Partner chain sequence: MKAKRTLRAVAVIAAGLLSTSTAVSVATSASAAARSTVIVNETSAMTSLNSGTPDTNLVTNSDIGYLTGAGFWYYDNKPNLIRNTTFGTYKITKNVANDFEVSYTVNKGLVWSDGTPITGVDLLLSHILGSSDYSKKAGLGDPNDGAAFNSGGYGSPYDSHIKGVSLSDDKYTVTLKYDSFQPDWAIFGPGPAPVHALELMVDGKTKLQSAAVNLAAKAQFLTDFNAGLNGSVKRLKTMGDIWSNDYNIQTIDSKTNPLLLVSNGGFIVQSAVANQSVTLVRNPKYNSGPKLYSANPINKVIFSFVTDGSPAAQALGNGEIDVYDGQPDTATFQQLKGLSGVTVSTDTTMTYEHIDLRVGNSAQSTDPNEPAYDGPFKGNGQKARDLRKAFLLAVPRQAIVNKFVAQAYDPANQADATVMNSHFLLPGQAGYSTVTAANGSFTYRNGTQAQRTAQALALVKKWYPSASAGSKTVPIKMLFKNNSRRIGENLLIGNEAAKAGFDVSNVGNAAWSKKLDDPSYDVAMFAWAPSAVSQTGSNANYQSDGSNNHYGWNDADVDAATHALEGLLSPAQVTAKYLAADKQVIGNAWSLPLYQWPQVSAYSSDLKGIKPGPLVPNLLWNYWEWHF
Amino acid sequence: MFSYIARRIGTALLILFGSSFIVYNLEALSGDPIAELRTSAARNRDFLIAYYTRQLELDVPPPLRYFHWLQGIAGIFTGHPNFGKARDGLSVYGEIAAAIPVTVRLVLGATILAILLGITVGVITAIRQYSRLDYSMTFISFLMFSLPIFWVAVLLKQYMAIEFNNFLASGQIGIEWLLISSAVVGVIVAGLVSGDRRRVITVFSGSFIAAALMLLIVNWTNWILNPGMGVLGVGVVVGGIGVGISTIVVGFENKRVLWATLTVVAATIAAYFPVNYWWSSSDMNALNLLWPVLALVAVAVAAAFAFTRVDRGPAIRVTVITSVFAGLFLIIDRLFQTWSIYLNTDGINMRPIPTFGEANVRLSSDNFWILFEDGLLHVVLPTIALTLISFAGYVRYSRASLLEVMNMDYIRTARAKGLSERTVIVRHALRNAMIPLTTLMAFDFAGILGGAIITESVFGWHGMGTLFRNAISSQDLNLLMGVFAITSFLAVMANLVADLMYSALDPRIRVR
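Hey, can I get that sequence as one chain, in the form predicted in complex with the partner chain?
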């Protein structure tokens, strides 16, 4: 095993050497780094051409120049790597160090969201194969699979930012939107249930009326401009989620787990006011968000231990997941409370959804919640766009994988021995179905740092993708190779990790 990893890392270095050599030379051939100077009217053009020739070593043939670059990079083994200087005079190392967090902020949320949503939808459609829901989800995921992100982004900006901001001027949902959104809710809910036409119509009209009623209340309370859940709302939502999770994982019959879950919900309600008070302090920081969540997780583990004697694993899972959701909703509720303050801040001026950038430059507040809200709102559109695109892949793969597994003999055995369908799916099928997906995830995570070239450019984010693109178009070899070194290293490593994970999860496969 160890020698296998060592060998793979050794070959990885060789691969990186080869591909970086090729990329360096290809890029060096692909353009003219001093194009602008050639038609420049600057009086000291000759001096400047000489300067760049010296600075960029244009008089050295690219294959030799590559080794100069490699020499700097090789410093990584002595702890002093030299990525060189970018053409704008900044150090490549610094530019990359600044870009990575930006890219991670942009892509991480979308990737996690796409994985969670994609797998959930994929599993549901696999269980309900060839149902109405399956057909409509198949169509939707194929549609998303076919969407060019640069096209979607323009639409998103227009309708989810500019039009939504216009809408916020009144904050009242118009009658046509009320009807349309209620109808959409109705269709979705009706799609989830199965049955004859009468039942579908009943469910549709029921949920249509419920949704319309809810939207009317939203209008009446001006909830969109002044949202909030309050202690009761958080309690009810978290309670619902907890009961739901415990039903899925261990079944509603398991009262012990249910009690443990409800304990977590009670703890959340009890914590609501103290936590909100604590979060209001002026020295609030991101770390303080974590402590209440950790405390709830601790309560969850304790409750699971207190209520159950045997088979504690699933109980702990249920309560811990519930507690994480509880923490999340405490934060969401707090963000809801900040919303109206944020809207009325000078510099937001009731136009909260931005079309570009990473943060609002006009915002002069140092309040943690305002800045947090601002940061989140800037991620909204790119996250939606990225999620739309990669979501489809996860739906298709997890559906196919689960269907494949459901045909296996051991599933037949599990059913034959009388296990409930829930147990068969959750405990036997799902886990094995997820194994092939690990490869996809490993590559997706590796792609995170290099990936979102188009998204970053459309939404004006200055991450790795933008650096990469700028480096190519301005013939900035040092910058390009710096970005390339990181992304290609991650790609090769993801490959290795995928292989290792595969063998760890599937004992039939062994690495040699």
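Given the form predicted in complex with the partner chain above, produce the structure of the same protein in the form predicted alone.
The text that comes after this line covers the one chain and nothing more.
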């Protein structure tokens, strides 16, 4: 395995060298970065031409200039990388270092959400092939494929930002939106249920009434302006998630794993008030968000070991996933508690959903939770836009992959042995169905630092995508190659990671 990895890394370095050499020379020969200055009538024209010629080494032939640039890049191995200077005189390394956190904050959440939701929905539609749900998700997936990202972003800005901010003036759901929202919930729930027409109508009616009553309670309690979950709400939600995960992974009949999961739920309820008291301190910071989650993970592992003697792997997975959700909902509940304060903060004035920028420059507060909420709200619309587009691809790929696996001989053999359908799908089919998706996921994560050029432009974010666009438009060779060096390296490494993940998922293709 070591020799295989070494060969792949060597091949990757050769690919990086060849691709960067071609891109560098093509961009250098495609135009003159000081062409406008040559026709300018400015008094300092000659000085500027000499300055940019010296700074950008325009008097050196592009092939030789490439090796000057490569010498600076090779400084990565000695800890002193030099990406050169951009046209504005700033360090390319500094600009990239400032843009990477912005891009990660923008794209990472959307990528993870698209993978989790897309694969989940794809698996469900494959299991329910040719059902109402399958047809509905097929239609939605193809619709998402066909929508341009800039159009989706503009619609989100109009209806989820501007219109929602206007709605917050009253905080009351109108009768027309109440009926529409209830009908949508009814359609979704009815689509999940199989059966004859009478059963579907019954489920739709019940879901419609339940959703309408829930929204009426939301209006009555003014929950939208003063939201909250409380210890009871957090306990019920985490408990439902834990029982659901336990049922899917090991089955509801496995009481030992179920008791271990409920132990995590009990620990979450017990930690609710101490954690909220600790998070209320004036020296609160981002690192303090992790400690309760890590503590719950430790409780989860201990509970799995305490309640199970054999097959502890699935038990640990169930309890750890439940503990992560528990920590997440503790944070969400705390954000709910801060919502009304945030709405009335100077610079917000009851219009919390932003349409442009990475942060609200008018927000004058040093409260951690207010600043944290502001940062999250600036990410919401770009994340939804990117998730919707990627989600469609994962739904179609995961559905097709699982359907192919479900027709294999070993799946029929597993069913013939009397294994439950849950065991056949979760333990036998799903693992092999994930193999074709591995490459897609690896490249999606590798593409995170490439940025989202259109989305960053629409929402006014200054990330890697913006740097790439600016480098092309201004013929800034050093800046372009700096972005290319990082994104191409990650793309090549994604290939290697995908191959290693193949061997982890399927022992038959391991390289010895």
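Positions refer to the first chain, counted from 1. Here, rigid core means the biggest group of C-alpha atoms that superpose within 1.5 Å across both forms. From a predicted model like this one, the values you see are computed outputs, not experimental measurements.
Both residue 452 and residue 251 fall in a single rigid part of the chain as it moves between these two forms.
When the larger rigid part is held fixed by C-alpha fitting, the smaller one turns through 10 degrees between these two forms. Core fit done between these two forms; CA of residue 45 shifted by 3.9 Å.
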